[in-house]
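Presented as structure tokens, the chain that follows is alone, the form predicted on its own.
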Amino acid sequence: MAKISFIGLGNMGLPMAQNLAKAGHDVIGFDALPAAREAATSAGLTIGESNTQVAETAEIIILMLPNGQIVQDVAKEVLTTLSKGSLLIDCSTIDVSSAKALHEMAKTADVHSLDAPVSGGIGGAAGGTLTFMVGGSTEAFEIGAPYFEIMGQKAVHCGDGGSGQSAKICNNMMLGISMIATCEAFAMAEKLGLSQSALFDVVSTSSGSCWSVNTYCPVPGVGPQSPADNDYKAGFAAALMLKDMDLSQQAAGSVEAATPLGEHATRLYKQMVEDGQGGADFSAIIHHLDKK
């Protein structure tokens, strides 16, 4: 069993870091926030003093952090102790160049790294069934592959490091726009006077099939369960997918990608969020759109 050290225990990292435990990893946790330390105490996870603590004798240390600065400023400080040889695996979403700069920092440090950014929610992250999109070495993922595989059910080695990241922000980029266009359909379908239980019928099977209709429909009483269902309480902030799409859009404008469709879709969660439903699930969309 390895000793593993996990920073940032708020509603996905609590929840993974609990998983490993229950495997049977000697797992130790730090979080910057008192009321998250309180919680993962409260939750049964050994709590350390500070970052540069619980990486002292941490064979794995896995960071869940808000953004790409943050990392950055964790990971000098946790690097500075770390033995040579460890692990470094980062499931933040943050831009593809400071995932980038965390590997070249590891590399200094003679430390392997992997840079793990995760989708399936809340959900996914309490019940081990996260998908990993990872970039890094193959070396680096082997090591890493058996600490997935406890929190996730797939874990897909996309290249080298900051290939997780770019993968998650062009994964997340096609969700937001799809999301927004079962929103503009289920709700047009209901002023042309379509039944939305028929339309998820004729799409769930059709060629307008996909998760946000199949699995995520924004619609309630329709299809699986769904945020739509719980009054749109959030399995995945609007807040959160205006953060992705930032992401997508900082990274075309890196490359010169022509995202039309994203950067619109940046712009109506934008104003989702600014119209005070950041805490509301992103399918919640389908009222923002309603309005206008």
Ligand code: NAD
Given for the second form:
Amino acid sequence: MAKISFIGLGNMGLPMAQNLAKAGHDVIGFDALPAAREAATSAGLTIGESNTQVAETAEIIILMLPNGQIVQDVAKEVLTTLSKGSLLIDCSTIDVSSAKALHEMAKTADVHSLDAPVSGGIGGAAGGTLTFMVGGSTEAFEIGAPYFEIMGQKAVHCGDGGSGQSAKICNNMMLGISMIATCEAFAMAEKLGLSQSALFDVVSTSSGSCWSVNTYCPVPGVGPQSPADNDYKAGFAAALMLKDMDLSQQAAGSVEAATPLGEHATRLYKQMVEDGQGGADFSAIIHHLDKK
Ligand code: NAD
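So that was the form predicted on its own. Now I'd like the form predicted in complex with the named molecule, please.
To see the whole picture, the full complex is given below, headed by that same chain.
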């Protein structure tokens, strides 16, 4: 059984750390926020004294933090005490350039590293059904694979360092755009006098089908259960979608990729968040299109 240190015990990190402990690993965690440490202790997780202290004993160290700057700061701290040959896995969703900087720092310290952002949200973290998109060397991926298997149902090795984050933002940019396209079609159907369930029946088995229609339809009472059926309670909050859309635009700018729909979709989620709806599910953007 491995000695695993877990930093960032928030909505996602705590259940992921718990699943590793439940599988019999020797897990110690830390979080900068006292309330998060207390919640983790109540949940039965062993808590250390600081980021650097929990890193001292780690064979594997996992980060689940809010953004690229914090990940880089914490990586600098823990790399002072991590043993050579240990593995640093960053599961946070961050910008590609911070992910690449993290791999460089780890390499200098003789520590293996992976960027491994996730899809699946809080439910996936609790149920151990996350999908990991992983960037880094094959050797590092092989060391990390058994832990991805515990925390998730699938881990895809996407390529070199940074490619996990690249895959994540490409996926989420497509999701952000396809949700708006879905909302536009359903809102237009209503105005054309076409029943929304008829549109669902057609599209879900036709060329317009996509996850936003088939699994997560933004209209209440249509398709499988989704946040629309629960007054658009998140699910995946619009503020988190905006974070990922902003990261996609940052990445597009850095390589001069043309993403005109990504850019426009980012603006629409930004308006929704500025209208005070950042805590609602991102599919509630259907109401923001209606307004215009
Ligand atoms: P969260 O805010 O609930 O948790 C982050 C934790 O990091 C907090 O408890 C915070 O106190 C801690 N932290 C911040 N700075 C720290 C530091 N310097 N040292 C130690 N701990 C520190 O966020 P979350 O929802 O768990 O998301 C974590 C990451 O996962 C984010 O990058 C997010 O984009 C990504 N993600 C979230 C979801 C989701 O549905 N919540 C889905 C996929 C990916």
